[in-house]
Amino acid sequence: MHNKFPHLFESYKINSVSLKNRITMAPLFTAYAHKDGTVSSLTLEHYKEIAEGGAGMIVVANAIVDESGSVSKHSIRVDDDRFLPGLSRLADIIKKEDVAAVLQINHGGHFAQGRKTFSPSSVSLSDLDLGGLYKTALKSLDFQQQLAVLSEAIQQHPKRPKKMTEDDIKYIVSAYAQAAVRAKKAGFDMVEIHGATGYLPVQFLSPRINNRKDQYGGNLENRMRFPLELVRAVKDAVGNDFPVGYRFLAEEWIEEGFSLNEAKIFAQRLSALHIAYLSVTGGTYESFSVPEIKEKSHELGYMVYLAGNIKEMVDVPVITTGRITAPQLAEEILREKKADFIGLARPLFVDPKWPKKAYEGKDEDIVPCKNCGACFQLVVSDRPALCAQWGKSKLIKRKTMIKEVHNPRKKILIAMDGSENATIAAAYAADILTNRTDVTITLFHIKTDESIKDESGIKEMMDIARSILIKAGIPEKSINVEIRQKKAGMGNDILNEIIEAGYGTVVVGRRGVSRANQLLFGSVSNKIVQNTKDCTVWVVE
């Protein structure tokens, strides 16, 4: 133990997880992701970095327990076995470091981006005062970027969400508790549900929003059944030996929404489902633009008494956040018992060695954030967040890997269509692609009416294909194989893939089996190179 800074570096357990001292890396949402929701070398990096600083706890940001709840393009996922091997990496690479790793997992609700939303009420984002957020947002970009951003925010919420039925609301509580499951079997050390800063949970618990007539809305108490389900069901599905935390809401600040006092008894309802820990923070995307909201906000401290309040009504461990810069004001909360943890989100981004140099006493070589905005603007605008205060030579090398992970030419889809041509188009990215070990290749087939009469024959291109690619030297573990059922055709269905997965290359051969499908994948093959445009395409005659 330290002396400068003694409360700092004493070590805790949160159930049978022992932390080496009391700096957590409170949830901080980077876009670093693929666009497929797969961990990136950018996630780990940030991550590994993170790790090697010292802090006692990280909590991965924002993993999305269902597609309909995904709130960016970059968000990482949790909700299929697919994003394991990912997940499991990316745990390792953390509790390396004898620091315990902890997912977040989430559900946007209505501020989600997929083309079914939720929400407790049909409340639409016009019906919400976001204004001041896109504001914030559009500022740091140019009159190009300004269009892009808000052109896609129209097209991607061009309606209400659905209000949820009984039965959305079961399949997304299991949703959830699927979620835990898969964060325990990558290895986490514990899950946090995403309580705050106005997703899911929040909706059903603000009386603003909730505007429901059954079991869930109205009182607070049906306002708070959504979440305690939830709790209970991702409890029941981990068990009693994996914690699970919750990252809580303890005041909307905005008129007519959940408060303060509302929260305490919310809190005491978690404290008695033994909750592993209560992660303490205040505001939601509506009420962050807010002037007198965004001067609080510049406050060193300023969401602490938020978690002193929570702390007084419960017996679990309580997490505290918000512009705590300097180690000397993180030991004075400790020492007072404001709260049993510091959550440090943008000071561990600034400056990932903090809390080693807070225990070496170097305290005065710590990079200080300046709650600049300019992480939270670009994120905000569906951007992977970089910080001013960097050296030069660390975001080089992060701008490096960002277009990597935006433009993945190593990410290859090859359109296999049952013919010949296909596994011909296969062989040639064999060869251009021979011995290169970087790559991830996905043999990708859609199901047609001849496919379908041919099963054994679709498995034996695919194994020939796989086959072919394994001699030219590309590893196993780098080559998969999907099989989908034709939703939109062919072509509509590939090039749905390939922006929702994120490809950067795809092969496709132009010649099928028969005459009908010579012409059916040769106009498939023109509809992607016409359509696709941050993808490179190899037509293979």
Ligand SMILES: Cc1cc2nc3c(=O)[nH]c(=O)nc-3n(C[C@H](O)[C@H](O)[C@H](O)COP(=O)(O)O)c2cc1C
Second form
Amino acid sequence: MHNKFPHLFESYKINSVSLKNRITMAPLFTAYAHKDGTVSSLTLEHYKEIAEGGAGMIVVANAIVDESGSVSKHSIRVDDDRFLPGLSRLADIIKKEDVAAVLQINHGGHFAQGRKTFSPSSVSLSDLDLGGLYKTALKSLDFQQQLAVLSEAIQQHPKRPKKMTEDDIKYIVSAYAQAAVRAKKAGFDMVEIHGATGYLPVQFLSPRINNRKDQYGGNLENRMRFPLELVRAVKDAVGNDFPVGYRFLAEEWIEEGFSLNEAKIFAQRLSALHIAYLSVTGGTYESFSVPEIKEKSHELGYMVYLAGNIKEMVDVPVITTGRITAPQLAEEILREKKADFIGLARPLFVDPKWPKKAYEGKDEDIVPCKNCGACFQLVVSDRPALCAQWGKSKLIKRKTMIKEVHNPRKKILIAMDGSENATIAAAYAADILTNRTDVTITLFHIKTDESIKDESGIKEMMDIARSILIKAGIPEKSINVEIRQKKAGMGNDILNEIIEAGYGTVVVGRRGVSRANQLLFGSVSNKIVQNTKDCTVWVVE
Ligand SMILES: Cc1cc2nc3c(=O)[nH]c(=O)nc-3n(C[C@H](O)[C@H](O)[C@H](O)COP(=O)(O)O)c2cc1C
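Right, the form predicted alone is done; let's see the coordinates for the form predicted together with the ligand.
Entire complex below, previous chain first.
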């Protein structure tokens, strides 16, 4: 028995999974995955560091079950077997430290980005009162970043999500089930269904948001139908020996929203289905920025009362989260049986060694989360999470790794205006990159009025540039050609493409098409130099 924190360091078994203590990492989305949803070296580094810190269980945040449910360009995805190798590495890295590895699976519903999105009631983001959430998030960014985020938001939320038909519901339920099977295959010990924060299951549960007239809307029984079907399908797919937990919303904290009374009934139903645990939270994106809720969420242990209320109703373990910054408070919560586990999201992000320090009685050395909100503001605006409290060297290391994931330097765009100078720029790049097989190069052309008149000339220039690169030993499959219609002007179109596709290096000739256009293209290269962020520009003379 641990002298100082006997309850905190008591072991426990969730089904057959052993947990060495009662400290769990609550899911904290970081936007550290590659743009294609694969696990990055940065994701591995982040979770390895947390695992080494001594928690008993880690919930990897926000893995997307279907493309229609993606809430960020940098979410981990689990909707296809091609994601298995990365997910396996991630599960291994966590389990190697004797930590239970849990994958949280999610569909964003009306919060999702992308071409095809679903929601129970076709609610669009403009229908929701997000209480200045995005406004506050944008405040932390510089002007160029704000423009990028806004232009992306416009592109990504252009339309209402599709109101789900019963076939869509079946399709999404099956996507959750298949995702859970994949998590099991990858070696995770459990999955956690994300049923909080306002995502798809909450959109069905909430009487404010769900305005369906069929068997999935109306009274509580109907509103619970989707999440309960989901849990049954996931459990059937993974089998009885594989624990399925649930991130649980106990209160929407908004008038006429999902209430604690309804949540208690829902919790009993989940308990009857033998859910492995309930990880209890309050609030959704709509309530997070309401002033009273903001104030309440500054208090230490601000969601413990919700966990206590739910714990009274169920026979399954309950996790409580929310500003549990010190082991003394965690110990007290467990001693008073208000919860069975402590969930730490930001406290472990700030100081991954929180559990180790508590175990060694060095709890005075824990760097506590100050609730500054920086990590949350960053991820809400689709930028990678950082912590204002990290020391300089960790911050620099993390930022460098982020750059490689978000804007890998080996992903190179060569701006091709069809001029001799652009070809010279391509030749320069070929010379520097001779025999590099680890780069990907895109020859990028924006159609201008002039180039439209000379399509064969443009094609010829592209072919010449391509053959120069191939001659220099760059593999053919690593060279792409992109020709786009002009939208916002050559410079802006190139800048948008750099942000959209996440290029880390851009090569551009100083001057352009013709003598008459030299001045113009000169200004394009200046514009690119002045306005790119997280991207290196080679301006070739
Ligand atoms: C940056 C950030 C990202 C989060 N991402 C998720 C997530 O992906 N899934 C989830 O269920 N909760 C998420 N949460 C909520 C946390 O799990 C937790 O409930 C909340 O931060 C309060 O706990 P804490 O004080 O220990 O951070 C996130 C919170 C923050 C600050």
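Positions refer to the first chain, counted from 1. Since this is a predicted model, take the numbers as computed values, not measurements. Each form is matched to the other, and the largest set of C-alpha atoms that superpose within 1.5 Å is called the rigid core.
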* **Rigid core superposition, residue 419 Cα moves 2 angstroms or more between the two forms** => yes
